[in-house]
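Below, in C-alpha cells: the form predicted on its own, a single chain.
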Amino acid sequence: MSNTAELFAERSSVREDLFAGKRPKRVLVFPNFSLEAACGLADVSLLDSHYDPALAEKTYEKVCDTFYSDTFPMTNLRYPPVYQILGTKNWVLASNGAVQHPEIETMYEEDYDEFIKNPYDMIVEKFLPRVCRALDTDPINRGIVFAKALRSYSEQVTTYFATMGRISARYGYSTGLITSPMTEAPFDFLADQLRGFKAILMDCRRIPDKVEAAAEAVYPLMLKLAIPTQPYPGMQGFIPLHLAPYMNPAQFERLWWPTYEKLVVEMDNNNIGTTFFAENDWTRYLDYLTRLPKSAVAWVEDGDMQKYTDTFGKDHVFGGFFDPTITLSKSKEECIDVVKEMCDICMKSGHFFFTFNKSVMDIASIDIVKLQAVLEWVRDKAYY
C-alpha cells in the first residue's frame, strides 16, 4: 500500500477502533524515539539540532525512513534555548546537547504551611527565582525575562508541532496517542519540581497531614494544564507517572491516588483523555488504574502482561512491555519469538497497541536491522 492517502486511511482506520473499544484488524504500531536517538541515526549534532528546526526535522524524517510505524514515532518534550534563557537548574543543557534533570529542592519544608495557603503565589514569587537564575532579579527584570522565555518556548512548541504536522501528511501517519497539553499527577509535580525525590518520601513518613495538602492544593493547577484553550473531543493529554511504585501502599492510597484520580476523571469530564506512562513496574496498583475512565491509555514500562489483560485491558487501551535493547543480545528468530508471546497474550484484550518500554534514548542501544524486522512482522502478522 503505497499511496499515502490509503496509509492514512487505514492506520486511522485501525486507531479509531482501538480508541472506539472495537476490535481492530490489526495491532496499531507505535514505535517511539526521542531527539537524541534520532541525532544518532541522522549523524547531525545533538545541540545544533535543539537550535535549528530544519536539522532537527531532518533527523525526524530518518527516523520515519528507517523504521515502520503507524503514527509519529518521535517524542521531544524538551526545549533548551527556554532553559537557557532562564538559567534553570533543574533542566542543565551538557557540551553534547543532552538535556539533563539533576535531582533539587526548590519547596523547603518550612515552605509547606504557606505553599498549601496559595500554591499559585509561592511558585511565581518564591520557587521560580530559586530555580531560575535569570529570574532572581528586579521585578522589571523578572519580567523581561520571562516574557522572553515565554516567547521562545511558544515558537518552539508551534515549529515542533508543524513540523509533526507536515511529517505526518508526507508519511500517511495516524493520529498519535498524546493529542493534547502534559501535565502531571499532583504529588508526581512536588516530588519532581518542588521537594525532590529523597524529601518528599521522608515527608510522606513525617508530615504525611502536610504532604497531603499540598497535593490537593497543587490539584488544580495541574488540571489547568492539562485543558487546552479549545479543547475538542477525542484528545489524549500525556502524564508521566513517577514516584508510585517506589510507596508503600499506605502512602499510595492515601497521598498519592486521590488527586490523580481526581485529576484524571476532571479531565474525560472535559472530553479528554490521558496516555500515562507507567514508570517501572504498576503491578501491584492494577486494581486502581482499572477504575480510571475507559479514555485513560496506559503505556507500560514493566509489568505482568497477563494480569494487565486481564484487568485493566478489559475496558481499557493499553501498550508497551516490549524493551527494544534486546535486539543487541538476542537474533532476530528471538526478539520476534518475545513479540509473538507478548502479543500472544495482550491480544486476548482486544486493546492492545505495539509500543516500546520505553522511548529509544540512544541508537547504539539497539540493533537497526532486527527492530525494523520486530516492527515489520508486528504490521504484517498481528492480526486480531
The other form holds:
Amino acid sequence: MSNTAELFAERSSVREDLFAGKRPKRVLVFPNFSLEAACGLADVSLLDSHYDPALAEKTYEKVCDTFYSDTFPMTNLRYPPVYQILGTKNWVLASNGAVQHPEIETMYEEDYDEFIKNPYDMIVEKFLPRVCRALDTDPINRGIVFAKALRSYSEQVTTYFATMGRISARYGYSTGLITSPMTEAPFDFLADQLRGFKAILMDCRRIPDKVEAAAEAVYPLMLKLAIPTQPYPGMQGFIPLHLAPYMNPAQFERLWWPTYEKLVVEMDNNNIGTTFFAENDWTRYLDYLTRLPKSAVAWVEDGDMQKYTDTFGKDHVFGGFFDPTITLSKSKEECIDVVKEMCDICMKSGHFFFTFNKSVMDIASIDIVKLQAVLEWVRDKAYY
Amino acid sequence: MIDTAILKQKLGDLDEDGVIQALDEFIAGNPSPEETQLVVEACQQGMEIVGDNFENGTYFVGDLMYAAQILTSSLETLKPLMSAGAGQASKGTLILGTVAGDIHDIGKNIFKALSEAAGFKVVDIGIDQPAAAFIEAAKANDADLIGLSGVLTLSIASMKETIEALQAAGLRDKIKVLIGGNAVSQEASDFIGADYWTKNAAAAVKKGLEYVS
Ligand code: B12
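Next, report the structure of the form predicted together with the partner chain; the form predicted on its own has already been given.
Once more the chain from above appears, this time first in line as the rest of the complex follows.
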C-alpha cells in the first residue's frame, strides 16, 4: 500500500469514528486557511488566482505542503466572476482581489408585509435587482444575465471541487467537516442578505412581530438550499451562525432560535448533518445547542471550553477555540502549552477535533514555524 | 418642566416611545437653553445606566446599538433649543477611528456615543483610516486620548503602525491610546504598545475619565 493510501485510510478511520460518535484514536486535525492567506503564503496575486484555476491549485498546494492537516485545509465559498456578472453590491471585489461584504439594505422596512406573504417572489422580483446591478434591467436581459451567472457559478464550483478532489487524492486527505451545501439560519439570512446587521437589531425592538413572521416565511427557502438535488450518504451541510450573540435572551428565544432548530431537525430528518460555525461566544446558549440532533457539529470561535465539554460535547462533535494569531506574540513552547491545555479539557468528551477559532485571513497574522509546530503537536500527541 | 429622573430611567430602560413622548412634551413648553441643557444631561445619564447594564451582562450589543440610536436622535431633537456655547465643559478630547483596512464601525460608534454621553469631545475620523489621519486630527484638536477600533486580525498591524507613527511624530507621551474591537487582546495590546485595551466600551469610558482627571 502506498504511503498516501495509508495516510488516507488512517485519517478516514479517525474521521469516521468521530462522526459515528465513537472515541477516535486521536484528535482530527483540521486547520483552515482563507484563499487570501494561501496567496500570501505562496506569494501569488489573489486577484489572478480567482481567474486562473491552475494558479489556484498551486496556491492550495503550498498550504498543504507547509501545514499538516488531515483534511483539505481550506474552504472557498466565494466566486468573484459570478459577482462580476451580476454586479453585486453585497459582494465587492477590492483592488487586491479580496472579496468584501459591505453592509447593505436590500429589503426596506416597508417591504416586510409583502415579504411575509411571498418571500420567494419578493427576493426574485424586487431584492435581486436591487442588490445586483446587472439584473436591474428588462426581463429578457435579466434572464440572460441570470443564465450567464448560473453557468459561471456551476463552472466555478465544479472546478473548485475537482481541484479539491485532486489535491485530497494526492495528499491522502480524509473527507472534511462539510460535504454538502451551505445554508443560513432563517433569521441570519434576513440580517445578512436582506436587512443588514444594524437594521435587523433595531427591527427586533421596534417590529418584533414582523421579524418573527419573516423568519418563518423564509425558513422553507433555507431548508431547500440545504438539500442537494441528488442526495448521497454522509451529507454534512454548513451553517455559519451570526446574529444570536448580539441579541438579548428574550429576542434570541423568540426570534432567532425556533426557525434554526426547525431547520437543523428537518435537515437531520433528511439525513443531512450540519456543521455550524458558532461565531463569537455562544456559551450562554449552550442549553439550546445541546438540544440539537447529534448530527450537529460545532466549530466554535470563542467560549468556555469546559462548559462545551460538559454539555454540548457529551453527545456532539465539537472543535475550535484555538486562536492561531497567538503564534505572533507567544513562544513556540507557550503556544503548545495553550493547545495542550485545550486538549486536556476538551478531549475528555471523546468528541473533540482540532481547528482554528476562525480561518486564517492573512498570512502576516500568524507565525508560520510556530503554527507548524502546533499542528504537528496535535497530530503526534493528541491521542485519546 | 419634565422630570429628568424619569427621562433618565426611560432611556436606561430603552423605552424609545417613552423618551420621544417626553421630549415632545418638553419641547412644546418652549424651554430655555438652560432647561434644555438639564434634559440633555439626563439623556446622557440614561446612557450610563445602559453602559452599566451592558457591563453586568443584562444588556447585549443590540441593546447598546438601540440605546445609541435613541440618544443620537434625542440630541438631534434637542439641538435647536440649545444656545451656542452652552453645555458642560468638555472632559477632554478623544480622536476616534477605525484603523486602516477595516470598515467595521458598530463598536466604534457605540464607544463614541458612550464617550460623548460621559462628556468627552469626540472627533470621529471614520473608518479605514491610516496612521497619518489620526496624527493630523490629534494635532489639529490638541487631543488627550486616541481611540483605535478594529475587529479584523489585520487591524492589529494597522494599530501598531498607528502607534509607531504617533511616536515618530513626538505625540506618544502626551496622548493615551485606547484600543478596542473584536481583534484586541492582552497579547495584541502588548504587541501594539497601547495604554489600555478592552472589548467593553463602558469600561473604556471609565478608564478614559481616569486618564483625563
Ligand atoms: C457586523 C460585522 C460586519 C458588518 C459590519 C457593519 C459595520 N458597519 O460595522 C459587515 C457585514 C459589513 C462586515 C463585513 C466584513 N467582515 Co465582519 N463582522 C461583523 C461582526 C459580526 C460583528 C462586529 C461588530 O460590530 N461587533 C459588535 C461590536 C459592538 O463589537 P466590537 O466591535 O467588539 O465593539 C465593542 C468593543 O470591542 C468596544 N470597542 C469597539 N471599538 C472600540 C474602540 C475603542 C477605542 C474602545 C476603547 C472600545 C471599542 O466597544 C464595543 C462595545 O463594547 C464580526 C464578528 C465578531 N465576532 O466580531 C464580523 C467579523 C469581524 N468580520 C469578519 C470579516 C472577515 C469581514 C469581511 C472581511 C468579510 C468579507 N469577506 O468581506 C468584511 C470586512 C471588510 C473590511 N475590510 O473590513 C471577521 C474577521 C475575521 C478576521 N480574522 O479578521 C469576523 C470576526 C467574523 C468571523 N468570525 O469570521 N462585518
